[in-house]
Partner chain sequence: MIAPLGPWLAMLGFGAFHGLNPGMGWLFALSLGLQQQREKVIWLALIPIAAGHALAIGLAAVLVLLGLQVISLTTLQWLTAAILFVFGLYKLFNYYRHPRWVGMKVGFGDLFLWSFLMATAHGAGLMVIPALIGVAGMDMDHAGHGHHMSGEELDMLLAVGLHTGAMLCVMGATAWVVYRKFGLAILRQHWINFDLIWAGALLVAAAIAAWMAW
Amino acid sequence: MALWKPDPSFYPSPKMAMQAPPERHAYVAALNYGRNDQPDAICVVDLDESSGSYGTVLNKMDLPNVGDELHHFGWNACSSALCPFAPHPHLERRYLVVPGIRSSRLYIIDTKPDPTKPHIAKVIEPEEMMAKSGYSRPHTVHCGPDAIYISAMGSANGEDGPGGIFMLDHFSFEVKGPWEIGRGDQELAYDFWWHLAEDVLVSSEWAKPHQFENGLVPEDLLANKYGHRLHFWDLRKRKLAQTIDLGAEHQMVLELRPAHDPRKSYGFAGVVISTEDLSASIWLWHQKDGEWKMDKVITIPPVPAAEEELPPALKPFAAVPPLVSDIDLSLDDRFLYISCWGTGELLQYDVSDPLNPKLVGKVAIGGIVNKKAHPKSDGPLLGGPQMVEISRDGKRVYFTNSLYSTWDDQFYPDKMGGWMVKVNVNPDGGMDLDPDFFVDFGETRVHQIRLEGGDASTDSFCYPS
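Hey, can I get that sequence as one chain, in the form predicted on its own?
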């Protein structure tokens, strides 16, 4: 796993990463929870346009247990290993760290010697993970310069404690323990990322396990009991430095996307829904006078709909909320992509001026009411744009359609199957759905995508472009 020279897929700057060769395959988290007695899997999808098997599943690696519920996952190492203070510059981007968010089990999956035929190298059972970390329901994985960082939604006993972040050793994959030393009043957890040059970690809030495992709890949502704060931490001291409350009505502050250029101290956060008007929103964090500030820079309104077209959870509102469930930022910090899982739209904003985003592209597919088909799909599609991944050069965007098993069934009660599509991006803005790329996973649902050699939501950089 240690190399004499840095892994060739590590790049000092975002600009250098954008010059990398195109990805040839993707790893996709596939889940079967609540559908059958089959285990979840990691699927390998062919992305090489010159290949005879382009747009198909090359391999499906079934896990040994049933009921893990794969969700997010990530690489063991990435470009952050090149940071000047990184203790292990000769790590190798080789292993996928794959949590089961429902089982609290961690899989370490080796992508060598054949990257299209991954295999399990190690399993960290729930009892060990919880005993050593103090947490359960692992979620986001980030390859840090000094360790592998993983967020977790619950405490070890499930409910009576805060969610947070724990670390794995880069080499042995042993659980090192919880990351936080001084957490203040932080209680809820979800996503996190950082500004490495500023020694700042940013974390967001979703919910506790009882608020999501069996589906959205409408009473808790209407009472504004889901997360609505963003936390800023001293990364070196591992202590909470500042918290910003977006307002209780802004429920579920989920995905975080900081600028990739280390000279820029700003980033974007996505809010799923407002309990005031069902809108979704994007917020910009930035520094002003030595403090972190948050500004709402994008508002996405709901779409009116007839009651008979809506699932039971939405009938009283006579509208479809956008339900922004993922965002992603291109490596040049120019385009922000927003998944509107409810309305079935992927939006593209030019954020060259981050305080004044401009809508420049839109693709429609799926959606609670429209169920818009793909040219290669067999009829209408359930689900909508959900987990988004951008190629390093910014020319291709891939996305899948499943949010979380029980939430899928609440908002798409006709039992969605899994699919993955691709969008081709115009250099100056605008995008088009690729009519020839449609991967049908059958009744198996799909969530996170990781691209060969890295992507726009994996790597962190310490050198400016």
The other form holds:
Amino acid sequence: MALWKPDPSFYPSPKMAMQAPPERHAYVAALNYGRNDQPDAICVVDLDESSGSYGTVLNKMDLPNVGDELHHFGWNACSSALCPFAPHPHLERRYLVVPGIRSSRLYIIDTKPDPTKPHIAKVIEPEEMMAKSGYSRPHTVHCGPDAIYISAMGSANGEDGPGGIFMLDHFSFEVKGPWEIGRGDQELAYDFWWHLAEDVLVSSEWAKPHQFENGLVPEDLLANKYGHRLHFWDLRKRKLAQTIDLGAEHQMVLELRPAHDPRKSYGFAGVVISTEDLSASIWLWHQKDGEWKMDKVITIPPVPAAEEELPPALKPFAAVPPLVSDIDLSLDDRFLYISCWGTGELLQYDVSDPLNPKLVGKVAIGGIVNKKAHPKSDGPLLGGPQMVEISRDGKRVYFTNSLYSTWDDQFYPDKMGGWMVKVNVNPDGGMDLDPDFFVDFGETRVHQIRLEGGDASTDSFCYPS
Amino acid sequence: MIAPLGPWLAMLGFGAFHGLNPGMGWLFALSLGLQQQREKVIWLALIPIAAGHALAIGLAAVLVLLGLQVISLTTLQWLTAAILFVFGLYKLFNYYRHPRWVGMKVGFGDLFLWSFLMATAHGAGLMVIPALIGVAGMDMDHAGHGHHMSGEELDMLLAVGLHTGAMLCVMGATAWVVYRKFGLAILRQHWINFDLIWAGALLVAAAIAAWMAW
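Mind sharing the form predicted together with the partner chain? What's above is the form predicted on its own.
Below: every chain and molecule of the assembly, starting with the one above.
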């Protein structure tokens, strides 16, 4: 059915998106990799505070296959559909594009007619996905103005690379092919996002499939063989324009969060670990004299710990690294949230002055050594803040605790289960863990969260606030 | 008599209709103005957009003139009706697809070519062919079947100018009203599905061409 008015969840500017009604439910990627041959699922969590089932799993949509390993996923369409150079305002934010990072299978999940009871609309099998895209291990999904863009970690033959980005047709969900026309020496892939107003795409580097699929490879980490570069691409010409090396010791440049306001051309990148001192860091990219520049703006040090408290992989270091595995920027570009998965902390920085972030809030939960409990949890918690999602209005932050199946087992070897919590944000900075919101997923682990109607890591805007 | 004025009014009306379509240019100009925080940018951007559109319409005028050299007026009208009907049907079922060519960082050359591409790919020139045939056909009647081509060419040029002028006026007025009065909220609330209306307009133009040929 053709829409006569734009999808009501599309917003021309970030400011208008912030005035949106609060989200009523979340879609959460739930994984059962290696557990009793159970398939992964998309769980629908009730976020409506006035509802009797608030803070519980309303529905669990099991996938038909086992071993997909759900990780990141995204909407088929979002506010970028209003961009003037490729306007598709009558698309619907309706389908979730859900890749299996281990299986290379893509699920297109329909959230209509009942958004709390999603169902599978289409499955793109791994053979087709790899043959048409040229890639395997699909990862980040972004709704672009002209297509759905998906990053992938491996190459089509299932081998190590190069990884890159491919496109999915907006309307038919057909795989259109690889996005890059000139990749230069870019080989490692992970996250990507863009400054649409600048025609610039930014991509980051994690690792080759053999370096993450069966767990972190300590020798490769100590030899600085994980990714440590950021790539700036010409979004129009689909060509690599500039690469910045953060330094080989800055291992695993993961999440990228460009400023939402299209008039601002800067953004933040998180680095998991420095092999020099186990610290994690946040970097700012910005333009100077027509060139992109990266500055380290936040350093988060490791915390000393007794050897007997540490998992085998960390015993030689006698410290817990923060392991920054996700970051997220509020829609007003004011607060940056940082997940310290190792130390069990969610940090909130005021980044109004992006070159000089100020720590304004902190909550502690889980952690390799602390195992800090939630008021509603059944004792100490394993895992730590991982995938973070901020509500459009910036007042609520949700996060889950699982990183990636084999890595979970390395850093939290005592059989980690899945949980999701919520944080209430003070408008002027500062935040508190919501004592009433604790979703226990049992043995099932949970990763990325997508909020109904969009969130702070979904939409891109072409009009300034 | 209103009849001789018909094709001219159609060129004027289609100009206003094309100008109103956000996909033909005013939205792009508006976003550039907002991005650079200068109202002047909107007006400057509209000029190459209108010129690109005029080129697409001009191309249709050339096709009509060439067509009249080789086939009869009636045949040309039937042919136009058939092409418009097929293209209109195609657009009806593919109204949501648009070519992607530029990004957001554009110069005047980019805007000119983008506008030409949008107008051509969406059939803006095709849509006005029945009216252009009307303009040319009338002149042929007066001039005695194509002995003085300069008269037709001049009329066509005038028609293209009239169309472009109307388009530019409506585009500019719309961009200005949105920029100054309504703001961006209008994009969420009142951006009706122009692509579907456009497909309908192509089919209406097909019907008019068929009626003229009858």
